[in-house]
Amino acid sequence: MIELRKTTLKYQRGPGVYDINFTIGAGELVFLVGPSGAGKTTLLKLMYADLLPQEGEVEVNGFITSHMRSKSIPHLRRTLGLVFQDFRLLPDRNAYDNIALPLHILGLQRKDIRERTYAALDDVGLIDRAHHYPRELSGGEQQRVGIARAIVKNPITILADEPTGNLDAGNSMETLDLLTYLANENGSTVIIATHDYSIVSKKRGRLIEINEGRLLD
C-alpha cells in the first residue's frame, strides 16, 4: 500500500507539491497524469525516498519515509522496481548483465540470478537479445530491458516515470501493454507517471491528476 498524507515539498524554484492526499491499494494500476512540471516526478521521488517531505507523511510498503533513517532507504527500495524515461542502462554491460545487476547487489546465488534474469528477459520478450549491448538495441528494446531490470527483484510496487517519453507510438503502446500486464497478471502495484492523456485513455486504470503541484478533483 502507498499513502500520502498532507504531503508537501516546496522548491525554491518551481511548484513543488502541496497538501497531497491519496491512497493506492495493493495490485492497483494507477496513472499519475499532468503536464510537464506538474509535480509527477517529485511525487515518485517522494515514494522511493530520493526526496523526503517537508510536511506530512509518505508511507510506502510499510515504510514511512519521513521517519526513516538513511540506512533504511535501501530496504524500502528493495520492495520497488523503478523505470525511467531515459532507460539508465549501463552502456558497458549487455542486456543480461544490466538486468542481473540488482540481484548481484542483493547477494543472490549465481544459479538464482541466472534463472531470475532469464525469466525477466522472457517476460519482456528479449531472450534473443540477452547478450546485446544498449547501443545495439532499439529504444523500445532498451525500455523493455529497463522494465526487466525493475521486475527481476519481484517488487511489490513498480514506479514508472514517463516510461514512453522517448518512444514512438508503437513502442509506447508495447511498453504500456507490458506494464499493464504486470499489474494484472503478477499482482504488482504499478504507478505510471505520464503527460500523455491519449495513452492513458486506451487503458483501464485509476487516474490521479496533478497540476502545479496540487491534485485535481
Contents of the next structure:
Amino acid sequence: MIELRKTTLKYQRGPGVYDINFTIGAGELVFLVGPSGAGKTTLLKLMYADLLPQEGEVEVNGFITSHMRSKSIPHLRRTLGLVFQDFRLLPDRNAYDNIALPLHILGLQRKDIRERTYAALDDVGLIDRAHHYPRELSGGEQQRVGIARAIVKNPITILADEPTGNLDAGNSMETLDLLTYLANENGSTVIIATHDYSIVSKKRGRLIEINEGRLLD
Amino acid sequence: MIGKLAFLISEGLRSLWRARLPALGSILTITLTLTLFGGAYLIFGNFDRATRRLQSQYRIDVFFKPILTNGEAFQKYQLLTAVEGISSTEFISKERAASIFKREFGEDVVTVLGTNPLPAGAIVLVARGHRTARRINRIADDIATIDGVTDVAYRGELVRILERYIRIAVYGGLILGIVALLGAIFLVSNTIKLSIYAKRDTIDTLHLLGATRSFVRLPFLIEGVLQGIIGSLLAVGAILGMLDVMNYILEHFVLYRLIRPAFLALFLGTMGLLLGLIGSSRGVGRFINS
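Give me the form predicted together with the partner chain now, not the form predicted alone.
Every chain and every other molecule in the complex is listed next, the one we just looked at coming first.
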C-alpha cells in the first residue's frame, strides 16, 4: 500500500508538490498523469525516497520515508521495481547481467539468479538477446530489459517514470501492455507516470491527475 | 553471502580492468614505494648478520704495564669482568703475546732482543646491546681507568663509519619510502576517484535498485586492494632481482652474500594491501559519502 498524507515538497527553483493526499491499494494499476513539470517525477521520487517530504508523510510498503534512517532506504527500494524513461541500463553489462543485478543486490544464490533472470528474459521476449549490450539493442528492446529488471525480483510495487517517453507509438503500447501484464501476473501494484493521455485512454486503470504540483479533482 | 562476495570481487576485477591505465600508475607507485621500504628492510635484515660477521670490529685490545708479571697482570685482568657491556674476555700472557707477534710479523722477539718486552694483555668482546661507537668508547674509557692498564685499542673509527653509512642507508630509505608512501596513497585515492566518477551513473542506478552503501563501496575497495597486492608482488620481484644482482657483484669482491630477510614477502604484501586499502578508502569515502 502507498499513502501520501498532506505531502509537500518545495524546490528552491521551480514548482514542487503541495498538500498531496492519496492512497493506492495493493495490486492497483494507477496512471499518474499531467503535463511536463507538473510534479509526477517528484511524486515518484518521494515514493522511492530519492526525495524526502518537507511536510506530511509518505508511506510505501510499510516504510514511512520521512521517519526513515538513510540506511533503511535500500530496504524500501528492494520492495520496488523502478522503470525509467532513459532505461538506466548499465552500458558495460549485457541484457542478462543488467536484469540479474537486483538479484545480486538481494544476495540470491547463483542458481536462483540464473533461473529467474532467464525467466524474466523469456517474459519480455528477449531470450535470444541475453548477451547483447544495451548499445546493440533498439529503444524498445532496452525498455523491455528495463521492465525485466524491475519485474525479476517480484516487487510489491512497480514505479514507472515515463516508460514510453523515448519510444515510438507502436513500441509504447507494446511496452505498456507488457508492463501491465507482467505486473498483473505478479500481483504487483503499478504506478505509471506519463504525460501521454492517449496511452492512458487505452488502458483500464485508476487516474491521478496532477498539475503545477497539485492534484486535480 | 558467498555468492554476493564473489559478485563484488568480480566487480572489483572488472573495475580494475576498465581503469587499467590510471591503475597502472598507482600500481607502479606502490611498487616503487614498497621497493624503497623493502630495501630498507633488506638493509635492516642484513645489518645484524653483517655485524656478527664483523665481530672483530667490536673487539677491544687491552695492554697491561710491561713491568707487571703474568700473575700480577691476571689479577688486573679479573677486574675487567666488573666493566659493564662486555660479553667475553680472554687473557693474553706475555708468552702468548710473543707467539702472536711471531705469527703476524715472522720474527721471534725473544731471539731478536734476548728478552720478551711484550706486555700481558686481554681481548675483550663487546656485548650485543653495546655495539655502538658511543658505548664502545665508554667501555674503553672504563677499562682505561683500571690500574695497571697502559693502553686500550679498538677500531672505533671503523665502527663509527660503518654505523654512519648504515644509518644513512636505512633512514634515507625510510624517508624516501614515506614520501613515496604518501604519493602512493594519493595516487590510489585519485585512481579510485576517477573510477568512481566514470561510474557515477552506475552508482546512482545501483542505489536506485536497492544497493546498500557497502555494496557500492566494496568493489572500489577491492580494486584498491588489488592494486596494492599487484604492486607488492612487483616490489618483491624487484627486490629479489636486486638482491641477485648485488650478490653477483659482491661475490667478485668479498666473501659475503646478502640474505633475504625472513617474512620479506609477507611484510611487503601486508604493506601493499594496507596501502591499497587506505588509498581506496580515502577515494571512496569522500566521493560516495557525498
